[in-house]
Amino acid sequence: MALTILVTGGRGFFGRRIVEALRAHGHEVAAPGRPEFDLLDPVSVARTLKVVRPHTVVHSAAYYGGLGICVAEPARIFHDNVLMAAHLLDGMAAAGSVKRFVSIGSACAYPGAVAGDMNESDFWAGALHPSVEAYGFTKKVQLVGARAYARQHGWTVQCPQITNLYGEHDVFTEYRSHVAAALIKKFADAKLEHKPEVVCWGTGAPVREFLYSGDAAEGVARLLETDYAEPLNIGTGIGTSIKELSEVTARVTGFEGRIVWDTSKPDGVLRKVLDVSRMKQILNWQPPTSLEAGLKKTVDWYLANKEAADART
């Protein structure tokens, strides 16, 4: 059944892919942006929800970034993300039309000391890693808030936990970029400028999981077509070391120089990979895009849109 869906952050990196996937599944999607729809302004939020009157809200908007911004701006990350969620939940309750809320979560919300791949049963099993505590905890707050409002107002809540994303329209500048986008920019710039080496953060040893944004959006769209209401990991389940990622990125960009590791920079969590066995069962699906193929798409887009991408902060 086609639904009227409001996507927050629907003009951003991941949100725009969610909008595309939902429309491809036949849904009517609204993706208003600032200034008319500003999640930090409760009046704006309430007005938009009353006008759109969505059946479903997918909350993708967030103030986020890679390890650098998590270390530099934990207070803003906490403040803005909690406030946006609170305003949105209040606006949804007042609008009266909402029946389903999809709270986009993050692997950062998992405990920092999980042994092995992170299963949904681990979600509340301990403290977050200090490097991402502020951001990860806002995702827990968002989920608790969503469940509280759902109990009071009769909504269904779905909570996909998304692993590390990469893809077109990402933020590539170093301060706010995630690791894959940061490496794409480093290696692409080095190739274009004929540099002999690229310096990467840390030791290269940490293992992460990387998911193409288009695949992640498809996972969200498929989840929405079920009634599954517990946290659900969305990822590949494949661990890749940062060293391996840098080597694949160098190959895709055509960089042939040296890779140097700045071990004075932090590594973060040593392993962060999701257990996606439940995703495969619930959605009867797994992401089709390989890491190299997804990076190639992203690099091609970045080079074709480099000036605009480099200007995005």
The other form holds:
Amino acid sequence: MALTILVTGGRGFFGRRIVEALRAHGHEVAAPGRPEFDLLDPVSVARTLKVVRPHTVVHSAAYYGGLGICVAEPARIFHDNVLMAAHLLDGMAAAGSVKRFVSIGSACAYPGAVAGDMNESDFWAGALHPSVEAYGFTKKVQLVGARAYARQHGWTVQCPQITNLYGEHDVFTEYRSHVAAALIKKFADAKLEHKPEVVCWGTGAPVREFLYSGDAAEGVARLLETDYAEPLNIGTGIGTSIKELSEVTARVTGFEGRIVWDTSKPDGVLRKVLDVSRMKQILNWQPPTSLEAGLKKTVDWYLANKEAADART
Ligand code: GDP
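Alt. form predicted in complex with ligand GDP, vs. the form predicted on its own above:
Zooming out: every chain and molecule, the one shown earlier first.
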């Protein structure tokens, strides 16, 4: 029987890219979804894991979103993500087939006040930024849980810490989207509707790192080919201010109007950029897609799939 990798959230924005990348690397991949595999229902989780009998589980599913949803729904973010991880780890232990668990982590799990780029050694060094405390902390809970189960059941745990993602199939609506998708929709719609201005949140000063989802998935697939079991940052290591992002997005969408900053909206963390030196060394790789090229692909996809993309909340 072929050895199967099970990807949770394998039909979602990032999970689907992980599935593609793993298949391109020659793996047999299962990506069950609801209702037969509902991570909030421990019975369905245990049942599906017993049927699939994966040797590796990649946990990409999460209830998450951009700064807007992190501020508006921290309780649901905490509840759903902690329960999904607990049900999954229990189901994996009961299935008895699992040898490796890949806990997809996030740059949001880093302390909120790291000076400079965030190195793996900073991971436990301080309090999270209040704007993303619930989401970031669920990624820490997931990692601690994974290590506990791994110790008891003899698994290997791998923990890629992924920076801000963007790409096709993202959520573009203002309430849930991350900034790159939010700005793509705002600028592309303004261009289509001949609007004179686009309103962006905050001051434009915060700095973020933007990683194309297909590149992030390739990084995860490469990590699986190693036995590296410590947290590993996956990013570009390149900081871009939100103001610069707005200018590149305006260029890529062809918007030539005014950009206005709504400072009543939050800025969030001032700087979030990963130190990717360990990634380059361990994976012998770095993400090939430039911000402009990745945004162009995403804008093209958004325009070609606008109706379905706008309906996704
Ligand atoms: P974060 O990285 O967890 O803070 O989440 P986001 O990707 O949602 O936001 C990053 C930054 O983009 C923040 O400084 C926001 O103020 C800024 N930003 C500017 N315009 C927007 C927008 O329309 N939506 C979102 N989500 N962020 C925006």
